[in-house]
Partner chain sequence: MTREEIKNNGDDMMIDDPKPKIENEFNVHYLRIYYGNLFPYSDIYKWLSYGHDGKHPGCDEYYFGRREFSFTLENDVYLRYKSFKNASAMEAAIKSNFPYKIDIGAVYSVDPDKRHAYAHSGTNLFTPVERELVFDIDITDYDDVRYCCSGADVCSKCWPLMTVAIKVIDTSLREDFGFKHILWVFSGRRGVHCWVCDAKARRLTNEQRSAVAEYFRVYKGNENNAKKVDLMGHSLHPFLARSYVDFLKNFFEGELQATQSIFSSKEKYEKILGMITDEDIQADLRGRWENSSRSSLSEEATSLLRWEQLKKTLQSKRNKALSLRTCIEEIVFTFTYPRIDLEVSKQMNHLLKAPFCVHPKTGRVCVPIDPNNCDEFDPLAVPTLSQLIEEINSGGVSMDVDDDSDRSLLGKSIKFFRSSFLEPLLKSCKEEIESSYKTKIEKSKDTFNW
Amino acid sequence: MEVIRSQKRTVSNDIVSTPTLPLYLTAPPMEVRLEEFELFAIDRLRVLKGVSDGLARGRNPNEMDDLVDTLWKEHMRLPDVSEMINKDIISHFVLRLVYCRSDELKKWFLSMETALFRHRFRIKKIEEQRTIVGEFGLPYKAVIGAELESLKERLGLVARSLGQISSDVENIYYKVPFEEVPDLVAGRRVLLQKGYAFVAGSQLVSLVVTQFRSHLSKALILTNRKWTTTIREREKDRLTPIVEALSTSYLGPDYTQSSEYADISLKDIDQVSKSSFPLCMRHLFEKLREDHHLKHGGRMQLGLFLKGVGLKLDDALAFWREEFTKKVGSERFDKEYAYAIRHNYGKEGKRTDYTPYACSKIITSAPGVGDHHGCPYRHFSEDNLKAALNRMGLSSRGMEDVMDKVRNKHYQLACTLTFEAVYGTSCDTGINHPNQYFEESQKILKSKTPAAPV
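Return the structure of the sequence above as one chain only, in the form predicted alone.
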């Protein structure tokens, strides 16, 4: 796969004839425009992050089938079938490059791509599933004749115990080494005999997913080797910056402009901080009020958030001045801190209109000693986090649900559950940005406030 500037991509006939569920066994012989390289990857990343959220919320297999189908139609569908297949293949190989670069990234990508493949396979018709098995070249043949007859009674017992008998499918069984279907063995969903598992036709997904995961795991190791030895340096001015940024990309609104639900003034800020700030910003705000100072990371994280929720530049300067001058004096504030505040609002330097930090950036930050920025769900100790959640009014049950997600490193979902517990409503989209938390909170609170008489 070669990435080019802006001329039209050429595609071989082999790619166009690829089945609707590619196996990604080899990189495609095609040219890809630089714009598509990034945009296709972002669309697939939206799907994978949706899958991750669904799994973290404990959705059952049928619910995950529906979720994957919806996500795919929303982000990956194109009018032309061959173009849609090409987008599927290109986006997979771009993200393979993005997520091969560390063990943590590889683990996440391997799990999410395997889950995506599993549920895309599950919603295919049985004929399509068998075709995909053939494409993988799996050396399994259906059990037939006398061997099948000798096992029919025991196979029937297994099928009845699962309560999923279908005469069209369950007449077909595959004999495979038991270690190749560990999920079926662990769930007691197959007949075992002499080291072999007899896998029903409706369970083909377990055969294919095991092979898919094994192949992708090995491929990520090889891709990492090629990335570190060749691609990273060779493409340092073109592809490398895109690849390194994609794994922490935030895919939602940037909140540079405040909305009708985000327009606060100095007189409201203390009350609003208690009612609508997410925990990360509430903690920074309280520390600023307490210590009359924040280090650079905290000033950036809180300052850009306040800008995004509608605090005007003059109010922002007054707000920070009021606190900092209690500790550093007016002259030092004007000399060392006021410029940075104006800079964040695009009034100094390159006049860049800086955007508030998204959850992905906050979670991956590395606060040091004396810092208060970062994500409480990741960076607080368990005791400190529980104390903070208690101050937000979470019940013991709600707190345990949040802590369970924290222990499993689902930090954004932990924040989402906090939001749902505090406001008593679901947040199906999940919390991906502190300013999103604020705006959704304000919508709820304002909807409960009676309209003023005219």
Given for the second form:
Amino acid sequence: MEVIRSQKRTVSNDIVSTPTLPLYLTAPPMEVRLEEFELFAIDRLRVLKGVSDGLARGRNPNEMDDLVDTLWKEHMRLPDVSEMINKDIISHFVLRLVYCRSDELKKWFLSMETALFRHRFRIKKIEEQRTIVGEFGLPYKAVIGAELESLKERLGLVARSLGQISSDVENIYYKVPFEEVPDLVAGRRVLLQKGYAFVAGSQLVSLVVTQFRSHLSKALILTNRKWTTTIREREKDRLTPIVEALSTSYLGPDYTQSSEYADISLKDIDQVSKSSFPLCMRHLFEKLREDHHLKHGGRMQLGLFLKGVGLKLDDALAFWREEFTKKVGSERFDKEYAYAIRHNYGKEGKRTDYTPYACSKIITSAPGVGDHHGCPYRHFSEDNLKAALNRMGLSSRGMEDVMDKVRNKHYQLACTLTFEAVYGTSCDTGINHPNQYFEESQKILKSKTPAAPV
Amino acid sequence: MTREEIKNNGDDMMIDDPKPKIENEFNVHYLRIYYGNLFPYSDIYKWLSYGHDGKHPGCDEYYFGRREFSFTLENDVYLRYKSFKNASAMEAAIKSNFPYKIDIGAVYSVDPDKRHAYAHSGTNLFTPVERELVFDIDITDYDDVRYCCSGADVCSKCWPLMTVAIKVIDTSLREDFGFKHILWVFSGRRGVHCWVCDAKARRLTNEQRSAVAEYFRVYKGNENNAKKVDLMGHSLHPFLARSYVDFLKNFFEGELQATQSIFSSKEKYEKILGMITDEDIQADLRGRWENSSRSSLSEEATSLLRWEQLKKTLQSKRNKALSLRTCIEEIVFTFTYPRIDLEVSKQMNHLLKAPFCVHPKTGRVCVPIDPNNCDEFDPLAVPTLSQLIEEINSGGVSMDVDDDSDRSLLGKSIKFFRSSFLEPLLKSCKEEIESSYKTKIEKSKDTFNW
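Could the form predicted together with the partner chain be given as well, to go with the form predicted alone?
Below: every chain and molecule of the assembly, starting with the one above.
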């Protein structure tokens, strides 16, 4: 795959013969426009985030089928089939680059792509499924004759144990080493004998998905090697910045400009921090008031959030000065810290107006010793988190729900549940951004109290 | 061996009242002698080398050296990520540290001792690559279904729960998963450990380990739900059906009733009635049992009688609701099905205590258990450190462990370890090294073509 700047593209004709669910075994030899490189990737990312959200909310397989279908149509569909297949393939390979760069990114991408593939496969017609299976060249033999006869009784038991009323056995069973169908083994959905699982034709999806996953997992390792040894350096002025930005890219509004609800002044800030800040910001805020200092990661996370909330530059300077001078003195503050604050507001250096961090960035940050930034749901110990939630006024019931999400590593859902518990209303969109949390909370609080005279 | 055969007088008191006797059974001085004379270093080394200690060109001579060991020293000092080049390095380290506990971890991609040297290279080079598939079953997890002991205590009445667990899991590992090299070890106090050592088992990924563990999961412990096992479906999966027919049912109606009399008092049978989802049936049985409490039958007979009544009632009403059909099985599973600590099995890098360690609280040696004769295993007859020392002091036994005479207290266990586990294992390891070497040679021939 080659990325070009020009507008022309050479589309090879044989692409049409590919089935509509590619296996991404090799990167196709085609040229990609730089704009599409990024735009396609973002569209696919929206689908993957949607899948991630669906899984985190515990959707069942059939609901996931529908969700994937909807997400795909919404973000990936193009009128021309071969164009759509190209978009599918291009976006997949771009995201491979983006997500090969750390174990954590790899793990997320692998799970989401596998889930996406699983559900796209499930909604295909049986003939198309067979074609896909053929393409993988799965080396499994169907069980026939005497061997099948000898197993029939127990295969029937398996079928009945899964809720089937009759003990009818399917026509085709594949004999597969048990370790290749871990999900079927885990659910006791297959008969096991001497290390082999007998997989029914209707369970084929498990086999295909295992193949898909293991292939992608290996491919990501290779991509990572290529990325670190050559691509990153070679593309440092062109693709590298795009790739590096994509993994933390957040797809909602960016909250650079404070919205109507968000406009706070210095005198309100303490009160607002208690009523409307998400836990991550509340914690940073309290620590700042307590220690009169925050390390760099914390200053960035809280500072940009406050900017998004509507704290003006002058107020921001006054706010940070008030605390920091208690610890480091006014001279040092002006010399070392004021610059960075103005920088955040786009008044220094590159003059970029920096955007507040989204949850995805905060969750993947790695706070070290003395740091207070990051996502409390991810980075706090269970005890500390419970204590913090307690201070936010959660009941023990609500807290257990939150902790349950935390234990399953659904940090944003944990935050969403906290939000719902604190404000006593549902939050269907889920929390994706601290500033979104803030705004939703302000909306609710303002609607509850009669409007104050302006 | 029965308890009477043991000449040591202090033994009977040991389990029930460990504190005053600790000094007698376990102390550092004894432990030094044990590690100095009895611990089977070369057997452990041969086992964990899996054939890579030979001269064959296919051998990986660094294999053993990449294995993690961890020591727990006196005062709970804990040393992780130790590794040893060879048997004598391992022996020297054990003899100079005399650990209270030795744990065995995974085989890593690089020597665990030198992991820091690789830490700065950026890529995550230090990862577990091989690990036996292990299981840990602990009698404390059965506290709600045993009435003789609780917590760390174990007696001849509740030990059979472990025995039936061994039978169920061992049979499935062999019949369903096709594993052959399985080592069962007494944990020294209140449970058993299982090491599945087939090459295929050692190379399972965490996801595959989880799958095996989940295959065994039936018990869904929850304090807020009387019904702890939910079997669902219209019939049992063949694995559960076999476990039920071959082991659990007979054990429930025989040994368990004899030792625990699980229906004999109101407190006991209420627990079981809570598992029946139909209130009419519950009330019917409760009514009958409350009135019969003054009967002249023994506890065991009462218990058996009530079980028969429950079965009959449920069978006659089985068409009333779907959930009643599996109710009998669910009760049996709740009381007898193995309760495995599944988290231990799911991760490659989980540590597990090495066989032939001595349990510091009981002084008993973690000896292998023969799954084919596990009914005969008596945890209270396992040799203790002080018995072994006494045996040495009395001069009756050769101090050389390599003389595998089964006359000595430990010799029998070592002999079993070698003949039933180690020898067949090493034979298949050799074959595997040979064949994978051949494939490698074949492959390298191919590459010359282009």
